[in-house]
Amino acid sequence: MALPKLAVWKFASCDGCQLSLLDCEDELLAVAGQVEIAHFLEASRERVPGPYDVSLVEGSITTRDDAHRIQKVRALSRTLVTIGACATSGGVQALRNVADVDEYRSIVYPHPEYVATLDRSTPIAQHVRVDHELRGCPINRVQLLELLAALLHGGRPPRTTASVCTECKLRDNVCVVVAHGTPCLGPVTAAGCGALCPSYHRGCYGCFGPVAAANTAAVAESLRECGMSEADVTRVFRTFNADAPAFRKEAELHDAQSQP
């Protein structure tokens, strides 16, 4: 019996989420024994033709060529999973969405006329149907292994609606906002990181994107109480998940209020 085919694809990204998969080491070997890794250029030159049972897609769409390529990936994939903040919300490169791309291009590149890029960085779901998503910058490798195991064995991939605050409580962390007045996005950020930053007495940076029905207005008020200006609040919401709707709208509000 043929093994299920697994493919891993890269679009505009830093490769961090693919490296998280490679960092699984012993666990990855167990997964590799249950699938045929048909396309994973970060790990192997081998390219086995599709169709593929599962495709993991890292990165956002930032060029016309990539907008066409993701359509081909979708057509070849029975199940498509987006991995990481770039693929699920446009990533940090979505900062271009509120900037002058031509100006950036002229500053960064000695020959900007050679650079063909779109004005916006968009998540994969704005271009094709996505079956499952894993958030984070980078993703949590345990979540990735759980999802792959569920897909391979016909189970239902795990989902959570919890926030980082829940993970802080599970780790018996003292709230950095209450105890130290440290700005933190934990109440509006989806769980998945294990409350990594608050566990080291730092505020959450929102790597896993907004929870459903995120009360960003309340958190923004908390950030101001911690001494942040309107411009600083804008920057807090414009990081790894700058184009996630809840974070984008809150940033736009404070950006407008910070203008003279």
The other form holds:
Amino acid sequence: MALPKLAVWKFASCDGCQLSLLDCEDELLAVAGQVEIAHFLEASRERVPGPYDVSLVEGSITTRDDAHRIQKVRALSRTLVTIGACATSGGVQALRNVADVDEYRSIVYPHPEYVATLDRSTPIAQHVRVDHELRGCPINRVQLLELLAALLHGGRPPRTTASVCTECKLRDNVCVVVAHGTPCLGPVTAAGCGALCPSYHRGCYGCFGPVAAANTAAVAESLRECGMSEADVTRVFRTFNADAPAFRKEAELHDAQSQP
Amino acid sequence: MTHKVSRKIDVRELARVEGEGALHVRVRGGVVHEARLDIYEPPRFFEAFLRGRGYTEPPDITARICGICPVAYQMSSCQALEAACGVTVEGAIADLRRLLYCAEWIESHTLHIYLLHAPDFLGYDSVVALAKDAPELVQRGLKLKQVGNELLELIGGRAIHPVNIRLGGFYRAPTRREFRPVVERLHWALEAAVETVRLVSGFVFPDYEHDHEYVALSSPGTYAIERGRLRSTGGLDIAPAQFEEHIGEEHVAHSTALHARIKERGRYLVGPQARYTLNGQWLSPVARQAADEAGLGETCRNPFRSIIVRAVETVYAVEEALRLLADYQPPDPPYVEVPPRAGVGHGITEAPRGSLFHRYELDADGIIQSARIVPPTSQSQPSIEDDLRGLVETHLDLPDDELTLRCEQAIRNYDPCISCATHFLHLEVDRG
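Following the display of the form predicted on its own, present the structure of the form predicted together with the partner chain.
In what comes next, the whole complex appears, and the chain from above leads the way.
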């Protein structure tokens, strides 16, 4: 029986999420025995033509070419999984969405007219149908393996609606907000990292993006009580998942309030 | 067919490099007319959106430039921002930073040696194909890489985009007890790294040498990683704050890239071969011996042999990690305060691929007024293209497929990080 074909695609990103697959040192060869790695440029020169059973898509759409390319990837893929903050929310490069891209171009490039880029960085789901998503900047490789296992064996991919707070409780962490007055996005951030930041005595900075039904207003109030200014609150929501709707709206409110 | 006068080599999607690049070589009348490494990775505008951000944010934000070497971005940004604020970090905190950096060298170098580069020398398309024939060799590479990742995870919280790094140091310093299991694994890793040097020094290398000016941080008495002066084989010897006086970026006609050049002389090369040549005398004992046994000598000018230098540096990083851990005491507190002030600060550290420059300008509240980042790949790019040209000129007798593979190898020799470089390079969307 032919092995399922796995493809990995990159759009605007840092490569970190696809590196997570190569960081599965204990499992990489086992995974490679269960699938045909048909297209994974970071790892192989070999390119097997599609269609593909599973496509992992890293990165956001920021150029016209990439907007066309994602359509082709979708057409070739039975199951399409977006991996990481860039693919699921536009990533840190979506900070351009609240700025003037022409100005950005001229700050970074001496010949801005050569730089072909769209005004917005958009998540994959704004362009094509997405079957599953993995959050995080970067993704958690254990979640990646669980998802691949579920897809390969026909099970249901695990989904969580929990927040980072739940993971803190599971780890027996002392709450950094309550105990130390440290600003923390844990209550409104999707679980998945294992409550890493609070375990290292810092507040969560939201790299897994908003949890469903996030009460961002309450958290914003808590951030203010912990000493953050309106501008600080704006920035903390406007980072690696700046264009995720819940974070974007909360940032807009505080941005308006921080203007003189 | 191998002796036709006009040839064209196009590799539209380079494999086993970090990021999206292509190479184009044009030969007319037996002469190389063009040799280009193209970057078509989309720009992400980091330097632009850093403006207006708080001065504590760049370690987290610039890490996202590169998933392969986030620690390098965190360390160069910390150094630059602390310099802007007039703070120097010394002692146990500085040692812990160096330890974290060693972990990234182990992980990144081993990734490149075993997963990206070795398949070229052994005749495979990928490490997965190689693993079918040589499972033990690949297992060793994966396990060695994993030791680097374990150390990164212990200090940083996670290996990609670590969370435990802040201006002035760390949020929390791991205890001696937490390090105990990884110390055992590092002892194994030292053996494995030495074996790796033996393995790769036995590869067959094409006959090719270049004459690039080598540039690296240098700090007499130690193999420089996270601090030092920028020195070169051509006599450059500057503090990080003088970088922009001596190194400029040039727009080359018909090129898509801004190329970094030493203003007085031109192209140069950063990375493992530059570090080895400038600082090889300060390698640790086991690393020095491994280099000698591999026949490296005082310098290494064959880019294909960079894989040996990377292996020697892996031995060094493991040995240095063990040294730092031997008398590790958790710094308490794990950071020094870095109060904001108006000013400009510069930082250079040695990313696995070479020197990484950051500059920040702050106002009195610590809000970033301007930022500039020059990653290693954009510094080395003119030299990489020069290699491409030189290599094609000396190997015109090869058939197209072999010459193409040789050119791809010539790029992979430098472990280029295109994701990093792209924010600073013009891109050409020319896939036709």
